[in-house]
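First, one chain by itself in structure tokens, the form predicted alone.
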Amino acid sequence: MIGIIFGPPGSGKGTQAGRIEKEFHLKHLSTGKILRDEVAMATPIGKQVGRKMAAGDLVPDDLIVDIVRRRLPEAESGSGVLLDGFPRTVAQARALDAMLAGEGHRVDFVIALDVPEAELVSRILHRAAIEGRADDTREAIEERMHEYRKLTEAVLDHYRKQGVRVEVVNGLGRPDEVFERVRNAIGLSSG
């Protein structure tokens, strides 16, 4: 099974993805975490993307697709994979579709968390203060929101047109409340 958790920065993708991973036995593949780890380890990829992330820019499609291409086989070894932070553009979605089709798979569902922008900014600034994430400045947040609206919402339409089940879930409330809505949206029995 291949799922995607989708939503703007600060919508709770990481929190909910961890719960989905545990409940539905899907391997959580977070491109944001992979990229932050690469930056922290100062790898060649990390050096290449660090400046872009600090400015709030999206990592180039070819680079992120290559990262996912390398990580996807190890993630698919169990019941399936839940992608978090990828695809962010229609070009990335098409590349993912081609990768999966080559193995006889396709995206089974998309969960899109919906949170008002003022709440998103508040959450991200709070997270930045707690975790010390340098890429979470007000300027970077505003740029990421702009990029999200401009590019990534089109990914939802891409999957809707392909007949993939896209479920928009209210992301406000306690994590347990949001997860109950996510679980119902996925609509599969766990275990």
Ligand code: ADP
Contents of the next structure:
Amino acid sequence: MIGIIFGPPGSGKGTQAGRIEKEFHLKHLSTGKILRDEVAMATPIGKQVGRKMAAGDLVPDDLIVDIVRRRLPEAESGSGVLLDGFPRTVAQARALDAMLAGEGHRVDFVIALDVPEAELVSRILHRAAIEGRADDTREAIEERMHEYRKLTEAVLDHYRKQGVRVEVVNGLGRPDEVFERVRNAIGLSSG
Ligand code: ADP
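Switch from the form predicted alone to the form predicted in complex with the named molecule and print that structure.
Following is the full complex, with the preceding chain placed first.
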């Protein structure tokens, strides 16, 4: 099973992904986390992307597609994969579809968290005070929202056109309440 957890910055993708991973025995692959680890370890990739990430810009498609290509086979060896933060552009989605098709697989479900923008900004600023992520400044948040609207939203239409079930889930409320909706939505699309 291949699932995608989708939503704007601050929508709670990471939190919900952790719960989905446990409940549905999927391997969680977060491209944001992978990149933050590369930056923290100052690897060649980390040095290449650090400044872009801190500014809230997307990193180049080729670079992120290569990372996923390398990690996907191992993640797929279990009962399935939950992608978080990828694909973020239609080009990335096409690359993912081609990778999966090579093994006779396809995306099984997309869960799209829906949260109003004012709530997103206040959540991220709250998180910034606790975690201190380099891209949780007001400027970088605005840029991430802009990139999301400009490039990432189109990924939903890409999958709708392919006939993949896209479930839009209300992301407002306590994490437990949201997870209840997410669980039902995955049940609908995979059952
Ligand atoms: P958020 O959704 O809160 O912005 P992520 O952890 O998913 O957080 O991503 C953080 C940053 O990592 C992005 O702003 C971007 O710079 C980079 N990034 C992560 N995934 C991708 C991707 N698939 N394509 C391009 N850039 C990415």
